[in-house]
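Below, in structure tokens: the form predicted on its own, a single chain.
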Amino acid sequence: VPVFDEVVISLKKMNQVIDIDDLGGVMRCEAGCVLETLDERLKEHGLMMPIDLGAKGSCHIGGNVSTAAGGLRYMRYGSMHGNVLGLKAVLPSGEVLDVQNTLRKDNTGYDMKQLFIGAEGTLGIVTEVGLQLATLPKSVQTIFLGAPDWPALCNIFRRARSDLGEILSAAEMIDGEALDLILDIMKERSPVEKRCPYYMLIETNGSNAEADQAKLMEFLAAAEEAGIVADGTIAESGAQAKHIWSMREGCAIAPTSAGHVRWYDISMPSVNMKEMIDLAREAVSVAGFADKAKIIGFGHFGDGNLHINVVTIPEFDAAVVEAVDRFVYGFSRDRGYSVSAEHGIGLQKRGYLTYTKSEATVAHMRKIKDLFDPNGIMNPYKMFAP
């Protein structure tokens, strides 16, 4: 996003799939390919992209690489750091760095591609990508569960990880206040009857629907017997699964229609998510902004990634944002959390980079930036101050 005097370069016309090796489960494509388009193309080969994002209908694979995208499949299939096999990038000098290949194993010196994954375009422009793909599951099961309290929610995940094992692919958390706001904004019906303080969306990917459903039923019976599920539903159709997922995806999108939204993206132990949500609400209240802001908490429980959205109603309020920034980033620094689990640094978090990385580490990162881009022309102002 341009901030001052930058020139924006669009790669949307570089949208060709170069080749797909369905036996090896790998692909090469240009950076302007849209994530959802690639997913649809790969279905013909019994494959799918290893990442899935709410913005899949518009985001480009080159941007996914440059931001080290995580998303909804991270728990099962990992991030771009693990799924990018090779790439081509144009450096600030005009030189093309070609480390493109689709080999799963290549132990020949420095792994140069990793420098560009998550670099946010500050070192060069990624133009082509080689990707490791995932097998398209023959069976996808989606359930939505309400938990009576936070310990119960944690135990739902423990049991899901134990009982569902190799087919568990997603475990997403939504707190009760978040779902209340989403349902009100979207004018939708909750997937479950009871209003609960916490909810978990669980999805499985497998190869045998009958066996997967049997596993799910055993898991649910055991969870209900243990008293850790207050209410729940199993998607019996694609439409029902889509409705359930709309609750989770709506947490990031729907609040923008209610007011100004400030997004926070913290990597932390999942067990501590409740504490941070509660303290964020307390910080807003103590600062005297309880009537101006709503805090909603949700995230990728399975990989310890909490999203906190602060909705200032009806419009942006700098004092609210300053109060929440001070708490969220300060608390993350003091607890040893990461101030950015998957959204990157950009301009907004530039001043907080040393809250997660040491001064020495940031200094070496800056040296790498200066080596590749001595004139500071690649995505200037982002990640580092000029």
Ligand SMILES: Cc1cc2nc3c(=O)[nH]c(=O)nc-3n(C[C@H](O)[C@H](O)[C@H](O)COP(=O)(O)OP(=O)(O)OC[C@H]3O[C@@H](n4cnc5c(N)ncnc54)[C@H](O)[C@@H]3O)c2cc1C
Second form
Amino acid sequence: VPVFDEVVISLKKMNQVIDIDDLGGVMRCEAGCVLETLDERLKEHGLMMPIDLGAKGSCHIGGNVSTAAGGLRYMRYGSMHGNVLGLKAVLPSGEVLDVQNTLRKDNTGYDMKQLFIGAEGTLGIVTEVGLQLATLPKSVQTIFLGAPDWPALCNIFRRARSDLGEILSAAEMIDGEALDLILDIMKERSPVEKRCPYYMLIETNGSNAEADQAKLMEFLAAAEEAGIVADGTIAESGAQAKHIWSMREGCAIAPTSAGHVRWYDISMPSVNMKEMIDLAREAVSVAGFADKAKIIGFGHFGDGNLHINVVTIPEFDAAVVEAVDRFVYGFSRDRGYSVSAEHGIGLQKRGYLTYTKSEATVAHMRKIKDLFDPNGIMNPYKMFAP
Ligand SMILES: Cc1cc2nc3c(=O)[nH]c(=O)nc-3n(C[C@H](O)[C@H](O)[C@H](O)COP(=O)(O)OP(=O)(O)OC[C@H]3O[C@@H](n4cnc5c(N)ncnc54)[C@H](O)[C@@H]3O)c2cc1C
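Let me have the form predicted together with the ligand next, following on from the form predicted on its own.
The complete assembly is shown below, putting the previous chain first.
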């Protein structure tokens, strides 16, 4: 997003798939390919993108690489740092850095592509990407569970990990207040009947529907017997699975129609997520904003990635943002959490970079930036002050 005097470059027309090797499960494509379009295209090869997120219908693979996007398949299929095999980037000098590759193994010195993954466009423009793909699962099962309390939610995950094993592919958390708010905004019904303090969306990807369903039923029976599930539902159709996912995706998008939303994106031990959500609510209350600011908590539980969204109704209020920033970033620094799990630094978190990385590390990052971009023309103002 341009903020001062930048020039915007669109890669929308660089949208060609160069080649797909369905035996190796790798693909080369141009950076302007839309994530969802790639996913659709790969289906005919029995493959899928290793990444999925709410913005899939509009985001480009070049943007996903440049933000090191995480998303909903991260737990099972890994990060962009693992799945990008190569890339081409145009440097500010006009030189093309060609480290395009579709080899899974390549130990020939510095892994230059890694610098561009998550660089937010500060080093050069990614124009082409080589990717390791995932096998399209033959069976996808989606369930939505309500937990009676936080320890029970943690135990649902522990049990899912051991009982579902290799087919577990997503474990997403939504807190009760988040679901209440988005159901109200979206005018939707909850997937479950009971109102619970915490919910978990679990998805499995496997190769045999019958075997996967049997595993899931065993897991659910054991979880119920252990008293860690207050209510739950299993999607019996694609439409029902979509409805369940719309609850999770709605947490990010729906509140924007109710007021101003400030997104927080913290990397932390999952077990401590409740503590952080509760303390954020307390910070808002102590600052006297409980009437106009609502805190909702949700996120990628299986990846230790909490999103806290502060919804200020009806509009932006600098004092609310300041109070929550102070708490969330200060608490993250004190606990050794990361102030950005998957959304990057940009302009908003520029001042908080040293809350997670040391001054010495940031100084080395700065040297790398100056080496590639001595005139500071690539996505200026973002990540570092000019
Ligand atoms: C509804 C919604 C849900 C989301 N959910 C998730 C989620 O679950 N997990 C997650 O990790 N993220 C999530 N995101 C953020 C998402 O990862 C990013 O918006 C997306 O990956 C960026 O791609 P884009 O094409 O939109 O890039 P843009 O928004 O256009 O750009 C993003 C950054 O990358 C740079 N950039 C873009 N293209 C290039 C290029 N070719 N070369 C160099 N730099 C480039 C830009 O300069 C900018 O700094 C979500 C976003 C939305 C809107």
